[in-house]
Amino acid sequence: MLEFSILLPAILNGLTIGAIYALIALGLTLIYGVLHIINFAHGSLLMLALYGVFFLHSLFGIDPYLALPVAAVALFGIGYGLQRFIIGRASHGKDENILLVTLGLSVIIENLALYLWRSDTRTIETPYSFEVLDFGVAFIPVPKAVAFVGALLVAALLWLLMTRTDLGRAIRALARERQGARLVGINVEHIFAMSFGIGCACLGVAACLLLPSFYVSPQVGHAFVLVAFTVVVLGGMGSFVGALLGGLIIGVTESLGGLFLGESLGQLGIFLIFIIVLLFRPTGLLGQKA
């Protein structure tokens, strides 16, 4: 049997794996969740982030935690552009449509990486990328606690900015009933917009938040997109407060799957968790009925 100090650091350390997965989920919980648009480029645009981050650093020696605002409007202009010009025209609305465009953005970006900076792998170097901080019975590394509280509050300013703002009763509204939110005269195609540009300007955050401790390829967003959606559905689609909980969750089976099984059969738990909560929870831990 396992003792318990073994097991604390492994459940710390998967808090921290699993804040990181909140990160990426939570501007794909707004973007899927709130607007019912299935963002299969959602890990393109972080592998965008990440590069973006890495040159700012690599090329100007900006910090990447004081290259947040600059990634984070960055993205959500890219967002914004992307929904405003791209998706919303090319789709017509229609969710099929939505999926292939997407899809298709998914297949272009990561082919221009590979094209502009081929598949190497790589990463950066800060003063901290090796501190950890001593809790007694875990060493935690600095990158990822920073991760840690910077997802906690991400996911509160979202919360807020959904409902204590004009902007995000426009969202819910519109997510509720698009045809009534046009009729009192809500602009919906910039809402639209701008609630994609968010869900974006989150992976901004994230990017800056990853990259001291985590690694940037043309490949990297495969490896946090399938688990972003199924943080996002094993929440409750909509609720940031359910990815946050998702995340840590994936985050910790995780971890202690690698501890028992094995880091290659570690994410087995991610999927036994996932099918054992929509058994019970079919509309996720904190989701609603529609």
Contents of the next structure:
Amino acid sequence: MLEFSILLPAILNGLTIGAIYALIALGLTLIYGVLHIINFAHGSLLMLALYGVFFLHSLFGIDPYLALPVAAVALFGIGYGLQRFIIGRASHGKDENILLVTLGLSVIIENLALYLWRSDTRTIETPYSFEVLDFGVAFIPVPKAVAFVGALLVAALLWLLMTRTDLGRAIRALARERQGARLVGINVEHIFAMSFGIGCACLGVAACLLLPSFYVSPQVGHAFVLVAFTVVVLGGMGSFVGALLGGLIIGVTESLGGLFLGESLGQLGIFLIFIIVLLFRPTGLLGQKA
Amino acid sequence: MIKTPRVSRRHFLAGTAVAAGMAGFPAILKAQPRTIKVGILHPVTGPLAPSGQQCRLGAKLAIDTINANGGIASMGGAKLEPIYADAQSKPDVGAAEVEKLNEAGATAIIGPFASGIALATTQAAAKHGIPHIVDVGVVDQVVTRGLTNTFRFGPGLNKIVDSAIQNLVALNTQAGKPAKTVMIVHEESAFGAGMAKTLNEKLPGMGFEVLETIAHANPTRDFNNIALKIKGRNPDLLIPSNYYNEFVLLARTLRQQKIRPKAIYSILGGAASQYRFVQEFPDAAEFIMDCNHWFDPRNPVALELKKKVEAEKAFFSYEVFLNYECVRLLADALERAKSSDRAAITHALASSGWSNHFMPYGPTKFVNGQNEGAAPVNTQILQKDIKVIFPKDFANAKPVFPAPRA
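Can you swap the form predicted alone for the form predicted together with its partner chain?
Full assembly next; the chain just shown is listed first.
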């Protein structure tokens, strides 16, 4: 029999881990949900970002939270370059080619990481790694609370970007009608690359918020990429609020699933809720019909 | 059109000169020491790569040392030539790599770290009669299938679990039996699940009540729920059996949630006997105990090797020193076999009584391929170092049990 003293902390914990999923999915929802680029290299790029933050901390003593602007800008640059010079050119805009190119990129990035940094698991310890917020019924680790707030802020920023800026309008126009967008003077290749770059910048932010409580290894992306795709589809393709909501739902589902079904079976809950939601809302929670 | 091979005058003269030279100086050519090809097979990519790469490092250091010291004396100073192979963390790839090593003329194989891969590689090596020294691969079936080519230098799972329980009982009795209840947290594959099953069978008979056994997936991204359950049941002892990443996340979460059982007593703990863990999380690691593979901490050769490994900016983990010793075990067999013939090496290994190692074992004695002299030890992380606390003959520290609450 589960007591309230366990149930409530489990829900709170689910929300914090869900915020991490949402952070990773926010970039993906822009790339995958809006532009329909199936980016299989998303996990590998997250890994690259984590290594970047790790080395900034271990070599120069830069705190992961202070490294946030650097990581975001660096990942934006990498993302922009990848889309503009590799993915866009090599795939010729065809969906099946994009799939193969991003899959190939992920293999190359992972193996490069393996070659350069070996496959050791690396972690960092910060002064706040073991700090907790005491809510009476539950202890919430400080890094997870920060990640939760960070996910909300990033979702809000992306929403503002998409609805209140020319860039956002251009991205939306491009997602809806590529030829039309080109005809009204939008530089399609540049906007695609900008979107990809922004999606990757989200990974830079996610890496800064994740590393104080997690680890990095060349394979670390695998732990998150499938769940991030699930969150994007569950929340509704292209919806930032949906990705946030989807992430939180998946986090709480995983947490409660672990509590009721056992830790190894608990992850089944993620796919169970995914199927149930899509049965009743095929476009996802906040997705719009095409 | 078929071309008739033509030999030019210049080629003919050069060939004649070489032939004459060879006929004139046969003794010089024969004096060149031969090389002995050794297959070094580990999972150096895939999820097990961190361990596999450590394994390869240990084997490489041993081969370099043996070669630098003059090679195999009984074979005219023959040098060991490693052929590195990658099992990619998959048993079927491991077996395929054995085929390649056979083609390449490997006289013996050392590896492949994981039990699942070892079951496949030893079987594949048996087909070609290649002697296979298993470095870690603790699952007992590795040496119970009657394969005459298989030799496991380290102890098997049953022996490790038996020793762990025996030592735990002794530890608890010495301290006035403060521990009565236990929770087990294990990873869900054959290694962790097998361990949990054995512990559930044996612990109740030893005066311990198992409150709950929790399995978790690999990878597990978050251990807060498990920590909550542990907090709710408040066991005296926590016994974790998992791989490095999950062990680290579990230990960090326990620390964050301020959960301090009387002891964290791990068996083949993924991180509990790893200097990396101690160095990166000294506070979370302090007082954690482990029953695992370890070296004799008083042996100067082991300490010298530790320094050498650390000088290479690597950690002196059991993967490193077990592989180092497996290569030396093979070198000892080669010295006695005086031949690189596979059957002769197999025979020499089967009759091995090697005692010049730095493990806390007796002389090697293989019975059905298992080194009966092998044994695990108990370690405890004390003041940012890993100390041996059991058995007394090899101990370099006294156990701290129960762990201080503060």
